[in-house]
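Taking the form predicted on its own, here's one chain by itself in structure tokens.
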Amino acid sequence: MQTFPIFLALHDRPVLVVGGGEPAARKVELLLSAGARVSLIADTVVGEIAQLIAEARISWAGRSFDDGDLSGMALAIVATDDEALAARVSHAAQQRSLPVNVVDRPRLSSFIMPAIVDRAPITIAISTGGAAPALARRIRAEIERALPAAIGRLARFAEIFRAQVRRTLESPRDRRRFWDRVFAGRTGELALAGDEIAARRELIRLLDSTRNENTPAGMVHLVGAGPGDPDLLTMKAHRLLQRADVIVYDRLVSPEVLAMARRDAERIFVGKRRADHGSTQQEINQRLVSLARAGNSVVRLKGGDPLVFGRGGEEIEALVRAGIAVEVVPGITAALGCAASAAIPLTHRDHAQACVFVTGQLKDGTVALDWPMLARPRQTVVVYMGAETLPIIAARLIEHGLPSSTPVALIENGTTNQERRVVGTLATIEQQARRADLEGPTLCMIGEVIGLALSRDPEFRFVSRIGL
């Protein structure tokens, strides 16, 4: 995040806007809109600020800017195409820690002017952090598109029972799972339409039944959490991390995912590093209990699909034994995620008719794997948790028939910003591997399809690349 976001209230409190032209009178606006006091200064002025003068909606003062104008000031606007001005304004306005925003000079400003949709009373403000105004704009118009013109009619109806139902509830996780309820159903649709006083007559049934119910059994969801780009979240995954009480998550589920779960969720780590265990599966999983017998909404957020080397199955087991409800919630796994982010075909007509997905590591740290199952010709294997273990692997594969100049690809951080590729064979992959020294989460993949996808494209465009 490069910016704070803020919402300053500026109602019946000075504002200093400098310029008289267009982009000052759009400045005015917003300005007036959130009930500021606003003060000009400009030697001329366009028709829509003359008509405000006016109407005295604000003070003008038709000559050139002076420090002292700023002094009692909430916050100043440069709109002017005077550099020299500009700068001028900013440096005195930050010199007394005024915020300042110069129209269109990022690099002179102390705070930006989002683009906003008003459904009073709510604001959304998008920013590209001056980076690129326009965009902002273009989202603005696809929130305002997506979102009810009469949005705003529910805000203000909910105000009126917020304290109400403050009283009448106390846990703030019974307030929020209450005020769900009333923004996703009949309540709300009749609030939105316009229908208070049947709005009304709901939210007070809804509140004591309520206020009667019993404390709800809680529920763990197993979510897969993709490879890490968070745009291959499913609709679903996203939905129940929007409802979560507490995120329980792992090292292989990216910051970005992460990020998309309720901003006042408990997230408790329960990750697995290289030589750091961290918390053993006996202690996730009566964690996960626990927490679901305190009438908690939990998500257990795996990386990739939760029963694909995930010990999903372990915890579905200790949840169902202590009589907790639990729903799966499939992920793009990583061999489909790096396979597509690599454009790496798992199957191909010519080259490959089985693909196969292995551990590099058994429950006691042993790599027991089928080796002539895995060394046979046209399939891809793909060997998950397989860095540690890369050297057994490689030399277990070619004792058992796989030609040592078999192409790989290690891909770590795949479908990621930061995703490396490392291509090799069996015969080289564990000396390249090493000069790469991949610390992130890394997958193996093996077969005839690895030199298909480099024959298409030796480059491997667009990510880093370590090469054969």
Second form
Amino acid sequence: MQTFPIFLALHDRPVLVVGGGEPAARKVELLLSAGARVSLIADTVVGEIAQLIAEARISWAGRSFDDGDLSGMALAIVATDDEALAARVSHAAQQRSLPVNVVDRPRLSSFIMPAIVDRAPITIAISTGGAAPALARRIRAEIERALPAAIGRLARFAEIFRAQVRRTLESPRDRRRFWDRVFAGRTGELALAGDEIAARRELIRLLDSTRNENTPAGMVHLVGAGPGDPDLLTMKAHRLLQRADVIVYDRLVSPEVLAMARRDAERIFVGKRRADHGSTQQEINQRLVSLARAGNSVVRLKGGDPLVFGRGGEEIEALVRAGIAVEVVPGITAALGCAASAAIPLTHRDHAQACVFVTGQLKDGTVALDWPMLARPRQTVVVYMGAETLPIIAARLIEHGLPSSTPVALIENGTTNQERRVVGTLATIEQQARRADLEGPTLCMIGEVIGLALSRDPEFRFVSRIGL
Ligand code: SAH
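Return one more block: the form predicted together with S-adenosyl-L-homocysteine, after the form predicted on its own shown previously.
Full assembly next; the chain just shown is listed first.
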């Protein structure tokens, strides 16, 4: 985070504005709407400001700036074309540790002014850390469009009942569930529509019934987190992440995906170490059971799809055996994410009539795969967890008849900003992989379709993510 966002209480606090043109007028207007007492320094002022002065809504010293003007101020905002003056005010303010903003001059500012969506009492502030103010304005426009204008009314309505709900429902979890129901249900609709009497009646009814409910039974949602790019989450995964009490995740889940979850959800990391795989999986199963038994809505977040090489099957069994409700939400598995990112067709009319997903992990010290089946021509083979056993896999495929010139692609951290690709043939890939020193999760794709992607784009640079 480049800057630290806070909301400043300025009611009845003195603020200095230097400048008398249009930009200064915009800032004065905002400051007044936050209840600040504005003192203005400027030689000349535009009509709008002159009007405010005439109405005594701001005070104006019709003279030039003096360092003493800063004393006792809560903030200083500079909106003038006079560069030397701007630098002087900024310097003097920063010497006093007084927060100062110089309009459009981030270097002279100790804080920046965000783009604002004002739905009082709801305020949304957007910053790009000074990188692209125009983008911040665009984001603001999108939020403005998505938020009903009356959302502020809903917040004021909720405020009336806040203390009563706090007294009635003791646990924070019950209170959060209650408010979720209020905002997502009929009560919220009525309040938004301005029918406050009906909304109040509905809220009281809901509060009564919530108080009399027993702790609801918990459940576990096995949710696919996709290969890394948070835009590849399903809408359902996103919704569940926003509602979960607890999120249980492992190493493959990207920080960007985790950031989509409700801020105050409990997060439990259960990254598995390879050596003690079995016992740890059992511990994870146990943990899921006890979290659900305590009444939590648990999201078990798994990289890619939960049922593709994810041991999701074992977790389902343990939960069902313990009598706990389970829901599975699919995710985009690494093979599909990586193929899309590099625009590799997994099947192709002429080159691949089948596509096989296999694990390259060792079992009892060897890679126990059906080699004759995998070495068949005209199919694409995708190997999960195959980075370490790549030399064995390449050698066996050649032994069983695949040409050593068969193209191979290794994709590391597919779909994320750290995606790297290495491409070669069954004969060369081992050495290339060693040189590239791949450390993140890596997928191995083998077959003629890789050659197709290469001939289209010899640099193999295709990226499907176009950005915002
Ligand atoms: N359930 C997951 C797979 C878990 S097995 C899924 O459906 O994708 C772990 C293996 O998945 C890794 O060793 C790697 O081969 C592959 N993998 C997962 N995410 C990946 C990514 N972003 N890029 C490349 N490979 C990935």
